[in-house]
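Single chain ahead, written as structure tokens, the form predicted alone.
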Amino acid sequence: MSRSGIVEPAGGPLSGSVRAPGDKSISHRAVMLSSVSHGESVIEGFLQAEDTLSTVGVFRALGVPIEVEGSRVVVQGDGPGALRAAAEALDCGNSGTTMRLVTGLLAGVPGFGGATLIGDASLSRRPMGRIAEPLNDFGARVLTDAGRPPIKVEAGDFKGGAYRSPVASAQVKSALLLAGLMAGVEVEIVETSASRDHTESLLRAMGVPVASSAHYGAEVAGEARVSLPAWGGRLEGRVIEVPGDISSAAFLMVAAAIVPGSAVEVRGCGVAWTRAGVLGALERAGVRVERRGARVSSGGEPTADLRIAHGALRGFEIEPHQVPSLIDEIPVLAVLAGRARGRSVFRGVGELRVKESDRLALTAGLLEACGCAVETGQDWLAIQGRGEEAFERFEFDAAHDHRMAAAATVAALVAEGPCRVDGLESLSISYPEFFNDLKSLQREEGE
């Protein structure tokens, strides 16, 4: 197994136990928050991968003093009033993240001078109008390229309201959330079910009291509120403890869950409902977790470390409703799909055709490459799956991809013979150590 694009199949049980990477959507706000409080924060458990230090970057252009020894990270905050104009375009790399969230945050400082957000190829063809739009009703004034970047944030009165997102999106929400913060205003967001509540979360942590809906709930269809008063406090420094990356654990998970014979423990993942749907889709599918160690982070994130077998895996199907909680495992989860007896179907996926590529479109051909029968529509996906069958060896290429690339990888160990694998140097965007990880499940097997 390698970075050079040739991946080997298993060739035995994988077995042990890792440490999740750091979430990545978490060490993003983690430094956002951070960089806007007042004093020295120090956040423990950050991911150190391109997207997040994209991230880092925009910050210390916009005056911020950050260090990054690993995954330890030390900002010295002076509030959203010290942010300065940047001499220079805002480089957010592939990162949609960093750039609608900084986008909504710079939108609502009282005052702030101005600053233009570009991004690589990927993420320049990613549509930005989902947050121009609302930002600038409620008096922002956010420009695009005809919905696309670069983004260019000037001097606005930004004065909150009400909103009624046409889709679940964290990254719309927070965008209005982090600009009603610094605003000092109410905002309020009405989404068509639940998407990841991070930002919510570390803000309460941090003080803001923020009203959710779904925050002490269970997986529920249906619509999804969060409001933010008009908050007139300020953000102190403080430690952050960033858990682990339920994402980038996901294919650990799903690889024990189809290599025969495999029992793998991930340790200290972020397990909070809005974003752990990968956890009820695999339960589905007939596969055993096992929770241990539950407890709540220092940024209000419940924490577990998860213990997942191999065993007879059988068709399942995900809702519309549960899209937004599982939304980055779809392409490893058709992978589980590939390897189960039955049909597997999934709704309401469409999103995923605005990704870093047509994610849909990757998916059902990467599980066409295996040997699969795969249907889709404009927002639907059905896989037959070949049950205990060897998937057939196949070439790909991930389009650089992260999350194509490294599901491509998780398929290939159950292939029947070496499969080439292109675009497997993306995987640095969210999970620098996928390789080393995998291969100490293989290795400690044979100790």
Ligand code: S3P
Second form
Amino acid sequence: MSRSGIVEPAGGPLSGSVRAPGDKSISHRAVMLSSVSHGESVIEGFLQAEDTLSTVGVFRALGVPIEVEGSRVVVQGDGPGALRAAAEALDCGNSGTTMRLVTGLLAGVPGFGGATLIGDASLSRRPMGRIAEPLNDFGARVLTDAGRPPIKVEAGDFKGGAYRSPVASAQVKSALLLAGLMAGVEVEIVETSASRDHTESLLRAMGVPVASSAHYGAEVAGEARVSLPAWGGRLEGRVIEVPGDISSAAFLMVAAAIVPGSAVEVRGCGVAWTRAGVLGALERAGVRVERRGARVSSGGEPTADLRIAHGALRGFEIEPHQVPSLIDEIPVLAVLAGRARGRSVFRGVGELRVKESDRLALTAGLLEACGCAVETGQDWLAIQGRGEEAFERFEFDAAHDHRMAAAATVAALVAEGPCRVDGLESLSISYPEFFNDLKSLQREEGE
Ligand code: S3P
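I have the form predicted alone already, so could you send the form predicted together with the named molecule?
Below is the whole assembly, all chains and molecules, this chain first.
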């Protein structure tokens, strides 16, 4: 059911400090790897939201006892051999990560009894051939409906191999890594540029010797290589700490960057360079980003507290090799571009067209509604910023896309009057506490 709301302009600076909600990508992976471990795992800092609960529901349906108590999740794993064939279809809801990673994982489990994975209307339109083809080429049996969900996974014989991925996608890479892990075979993946490496980091923290250029190298443009050896070991239950989600934090950070006089801190964000490209983009736009309290979580993730303040913004550019590290932040970075002086260009962003919505079209529509001159091509977007001039009042339908709903809310903070946003219900997919966190930053000043 679509939920609409009127978002008022900020009315004053944002200030204060909030803890970032748990990272969605890492919460999924923590549940998956705990479910195929032996013994009890405790996940701390878990994101309790619709997408991650879809992953919990899937593993429960596969016979794994999982208890969710807020941000603490307890998983009683009994190894991959204990996953039972599910009588009912596994419902992945709106979550592409659930569908693609679970497919890879199940496709690699020797003798697995079979499962069907389904999703909501948005997920049912998304491309699955990108995982089914390489999995099947390496011996798995993954059937799709002409490259779309539902997906059927049958017992196959995943032998692994080397794959050059045409898209830099952590979901494709992770599906293959998880299949290789389950089958105990070697897998190598080469990407055009490094996608987020959370699967690799968590596997390494759990004792699996995954090698990757992203881990050993500094931030690099160009090909990235990941290899998983034929690892015969077993995963043991453990405590996994999930850092804060920089994709969610990005909405608060951009809000601080565009609302005059603001200064905001978001604590405990995961800042792996393969994921934290938004910070470089903010800096190129002229925003001062301060990092404090850097440390590494028990899940192997670098984390930090991030401080952002409003300042003069200039147009900035995003190049194709930077896109995987900020793919989910592009809608809100477009809002930032709308408030900058000059033109911003996002190149190589065609993947946005196959996200929860056609995010390239919706992002262009949002910025146009804000009064910006916008140009788009199949895989690029250019925005002429308005500088400090307020956005026009707008009405925007986020089409049940959580990132679009949050980006539109941030845009409305600097509009010349209240704006109507449809599709706010989708915030429960990745950031159920978004409005509370935003309000706490609006309230702290003067209290
Ligand atoms: C994700 C990877 C990205 C991202 C998605 C989460 C993940 O998708 O957009 O929100 O957890 O691996 P792609 O791998 O398809 O780019």
